[in-house]
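Only one chain comes next, encoded as structure tokens, the form predicted alone.
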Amino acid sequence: MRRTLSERFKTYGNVFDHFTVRTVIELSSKLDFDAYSLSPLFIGKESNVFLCERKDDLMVLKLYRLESCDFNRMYDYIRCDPRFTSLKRQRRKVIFAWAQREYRNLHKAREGGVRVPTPYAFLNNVLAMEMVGDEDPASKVKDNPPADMGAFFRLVVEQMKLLHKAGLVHGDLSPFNILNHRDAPVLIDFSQATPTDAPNSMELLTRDVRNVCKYFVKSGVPADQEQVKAEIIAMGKKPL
């Protein structure tokens, strides 16, 4: 007799509540994937990433927990949002937000040339996406470093532009959310992305800059944070 979902991965501290087994199996229902053949990439706190097969390739589901987030924070951050002010503070309300959000800075990013995984689908508290890498996933930089740090370096820079140039601010980028494919960033975990009208965007790029600049600065590679920073906002300035 073939396990439920919940049986299966219930080893998972919980990660899949009756209520996101659902919004899995409907997505899967939805997208032709194999909601069975689920593995674990990345086991959070607040998030869980699988990887899943759909037909002859492998893609990515996130799955953000429904009682472990902490949607007070996600609601500080998302309430700055132009797009999400009339969102009210309510648990589901602000994580299912939350996941929408990233769907849309995935895309929104996607179209302004940003290298990001192409977004699928969201449902709920599940956003489906493409798997960055060949036969297995691409690893963080922080895991894998480049073999020319430096020119990594100016190309994530470029990407930084490009990103503010689209209208957006990643807000949590560091070398904890940037894939090294191939000796070139893929920029990940867009929960947090800001468009760049909102009152915090600043903020969130300086902290950016800061972020990315030390973790190069380490490796050798000269980074100047206001530099970078004065490169990024003149890109944004510049007509589409």
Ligand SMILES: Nc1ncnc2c1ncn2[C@@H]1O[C@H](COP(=O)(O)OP(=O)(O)OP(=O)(O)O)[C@@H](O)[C@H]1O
The other form holds:
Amino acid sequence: MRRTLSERFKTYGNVFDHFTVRTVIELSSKLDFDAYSLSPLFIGKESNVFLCERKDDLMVLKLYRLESCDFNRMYDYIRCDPRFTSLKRQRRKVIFAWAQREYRNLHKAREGGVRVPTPYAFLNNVLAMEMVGDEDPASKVKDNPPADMGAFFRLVVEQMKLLHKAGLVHGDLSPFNILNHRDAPVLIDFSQATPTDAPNSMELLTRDVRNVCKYFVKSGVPADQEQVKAEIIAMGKKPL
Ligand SMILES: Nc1ncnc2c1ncn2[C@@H]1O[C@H](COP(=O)(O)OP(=O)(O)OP(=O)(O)O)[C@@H](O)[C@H]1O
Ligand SMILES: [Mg+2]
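Here we have the form predicted alone; I need the corresponding form predicted together with this ligand.
Everything in the complex follows now, all chains and molecules, and the chain you saw is the first one.
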């Protein structure tokens, strides 16, 4: 007999509540993917990331955990976002808004020509998106640095400029959230991305630029924080 999806999650040490399992099943019929094909890819601070088969492709499912996540931290971040000012400090509402925000941000970034995974759909605390990679998912740049770090750095700055022009700041950019796909960057993990007109956007941009530049400086690239920040801001910003 086929094991239930809950049992399947358990075999991977990923225990999910019935609500989340039901959400995955509902999403799988909407998007026509095989929920039983899922395999674990990564366990993060707030989410568990899985690969899943969809037709002839692989896709990524990001499940935000309803229990073991710091929803107070999430709330403090998201309430600065002009799109979510009326959100209440309620665990489920905050987590659903977090998944929805990642979906909307990925859309916005993609429309602006930024290299990000195509978002497919979200439902409650689950987000489905394109898998970046070929047969296997692309590695993070920190695990698979490109041969030409200087050229890669320029490409990252280009992506940051496009994102800013599209009206967003990533908010958690670092070599952990930049994938190296065929020697070019793809930005991921957009749940913290915030409109450029939010009160904390400059603080987030400064931190993103610092984290990115520090990594490339360590790799021998003369990355100047002030110059990069000025270059990004000079692109102008489109209000969301
Ligand atoms: N679309 C994708 N294609 C390929 N790999 C992905 C994709 N999305 C996520 N991954 C892999 O899963 C890991 C975790 O994903 P992500 O960074 O979005 O979540 P996270 O760090 O857990 O987020 P959070 O900090 O919000 O909990 C990534 O570092 C990457 O290795
Ligand atoms: Mg991440």
